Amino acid sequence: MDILIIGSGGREYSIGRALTFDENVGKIYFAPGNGATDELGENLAITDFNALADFVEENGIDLTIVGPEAPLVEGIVDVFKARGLTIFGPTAKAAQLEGSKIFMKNFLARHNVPTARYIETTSIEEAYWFIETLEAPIVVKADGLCGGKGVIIAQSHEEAKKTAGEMLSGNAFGEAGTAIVIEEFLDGYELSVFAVCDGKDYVVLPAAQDHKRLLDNDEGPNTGGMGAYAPTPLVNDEIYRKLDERVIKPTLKGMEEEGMPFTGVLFIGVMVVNGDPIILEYNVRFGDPECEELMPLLKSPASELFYKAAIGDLKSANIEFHDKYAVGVVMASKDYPYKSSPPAEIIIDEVHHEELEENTHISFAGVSRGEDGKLYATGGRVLVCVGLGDSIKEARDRAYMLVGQVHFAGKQCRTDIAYQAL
């Protein structure tokens, strides 16, 4: 099958990677893609939707998938299934589940999902008000999509003010944050969990950890993830039965009565609190960097996973992982997340250790081909060094060698992604 990804970043450059691997699949094309993504298909410059599925129908294109959330919520599925096209991912109303966290929290409060006590507002004095009943620290958050960083933690009720207050003149994220969700912190551990669903049936992938903060310990500003490790050993078959249970099952009923039955990536963002697992919020695609290493896991072909998902039929699909760790270290721009960096030379050494070229692999994000044919880091995060191994500490120590072959101009990365499982 011929196979069209949607995106251009280190997860939609991670799953064409995986689907190389996979006999069933012929050419691979990418709108627009990056400037790595052209050595695993066919990059396209198309970015109406209408137009991408004219090129879909006219080159008999089997299956699209898309990565990025702001195509999902802007309805790319509902264009394409109006034109009987077979896509993988949410409609533009099941896709509110992220880009509207207020109707995501109501929909958790509608059916019994638990997470967080919140409010939200417009008001800015029903804001302070409710902020004065929290202790600090206290989550605010924009309404709308925000790439990732519409999330602030403040560490005192003077902060929140001053937050809530900035989202809701637009100063600080212009229209998404001109409604906002308040809502009490959750002290436990954060997980990252993704469901595979095509409406009624779903596929758990393994638990990741996302490393947001830009700096070792997690300090330093919040990013969109400097690096990632699956499967977790924070989580365990309780957890996982709890999730089925009191979250999963009871979203995916809950969406399919209110008339938008799920289909695509649940990402549900999750706190362990005394071994419950309370739902910090939703997305409706794959987290970027989670799936730089949940790609490499899967050990059953992955246009399996994605086109039974797509049509409805994942109860027939035979789905597995490989039993290893996976661990990703982004590496980023020099003046990540602060402002564009100038573009740098991306200089790879030729890895002659047969250990390092069995059992790690770079998945390119923010970078472009230049007209010497060369590779240049342009974007914030500019690539993902990926190890693989049968313990977590295996898979850390490859992709941290991985690192040290990795060359350009102010290249950034954490040195202790997967410390908390370590």
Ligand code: AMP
Second form
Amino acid sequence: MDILIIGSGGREYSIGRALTFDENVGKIYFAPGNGATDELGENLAITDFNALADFVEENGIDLTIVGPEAPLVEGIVDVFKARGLTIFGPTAKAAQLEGSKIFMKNFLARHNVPTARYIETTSIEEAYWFIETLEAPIVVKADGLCGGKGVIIAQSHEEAKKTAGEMLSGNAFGEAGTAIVIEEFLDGYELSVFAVCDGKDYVVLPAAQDHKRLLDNDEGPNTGGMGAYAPTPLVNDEIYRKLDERVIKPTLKGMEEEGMPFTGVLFIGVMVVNGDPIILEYNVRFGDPECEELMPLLKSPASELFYKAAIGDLKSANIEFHDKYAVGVVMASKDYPYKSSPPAEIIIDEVHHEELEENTHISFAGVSRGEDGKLYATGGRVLVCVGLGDSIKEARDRAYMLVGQVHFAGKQCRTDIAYQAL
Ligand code: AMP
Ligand code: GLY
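Show the same protein again, this time as the form predicted together with the named molecule rather than the form predicted alone.
And the full complex, kicking off with our chain again.
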């Protein structure tokens, strides 16, 4: 089958890469893709949803996979489905689980899914009142999509009030912040859990852990994610069971009951507090960089997972994972996450080492191909070095060996990815 992947990041690269090992897959297209996805398939400079659907029809593409949240929230799945095309991802209505934090929190409350105590409000008086009922730190969240920047952990009541005021006035995040969620701070460890869903049935992927802060020891500003690993030993059967019963099942049942069955990736941001999974947030797509570690762990053909989920037939799929670990280290540009950096040529040492060649690879993200045919770092998160191994330590050592072979001016990366597991 021929497949179109929507998106341009390392996440989409890793999905495309997994599909290149799949005998059932013919041609792969990316829209828009990046400077390296053209080595896995063909990049398309089409953004309009109807124009994309035209291309899919004209070229007999069998399946479209949507990587990022923005096109999902904007309704790409609705456009494709109305035209009878097979697409993997939630409808715009179902994508509100990520698109609106207020929708998500109220949904969790309606279906008794454990989450932090909260209020949603558009009123500064109500915000002040609720803040006074909490102990610091206090979490203030803008309702809409803010590119991962809409959550502030205020260290004092003063700061929480100031943040709430700035959001509600529209000064902080424009329209996306004129309604907010205020919630209690949860103290525990964070997990990224992914369930691939077909509306009714689901497959839970090995639990991962992301590293959101820029610097080692979880210091510095929040980023999109500086590295991840999976499976994490911080999850045991008991936690998986609780997630299944308290979170995934009621969520899928609730979405179905409310007339928006969920198809696609349910990304569950979990805080484990005293052994209990509490939901921080839902996203409706794979995490980036988590996807870059999960795709190489997938033993079954990737097309089976995505296609069967898209057509509502996961029940007939038998999805298996390798009994291995994957660690991914993000290499970012000089001024990430503050501002963009000048393009820098990427040079990768040619090292012939069988063990490394078999167990490491790069998922390219913020890269462009220059007119000279060379690859340049042009985005914030430039690429992810992924290592596989029989232990987390082995996978991590291999990932960092690959990091040592990649050069571009101003490169930065964390040196402690997977530290919580070692
Ligand atoms: P979110 O986009 O809601 O996942 O928030 C981004 C990050 O803020 C999360 O990954 C957590 O690290 C942190 N966070 C969000 N909500 C809470 C909370 N209630 N307690 C503690 N940390 C939180
Ligand atoms: N890595 C976290 C995210 O994709 O939101």
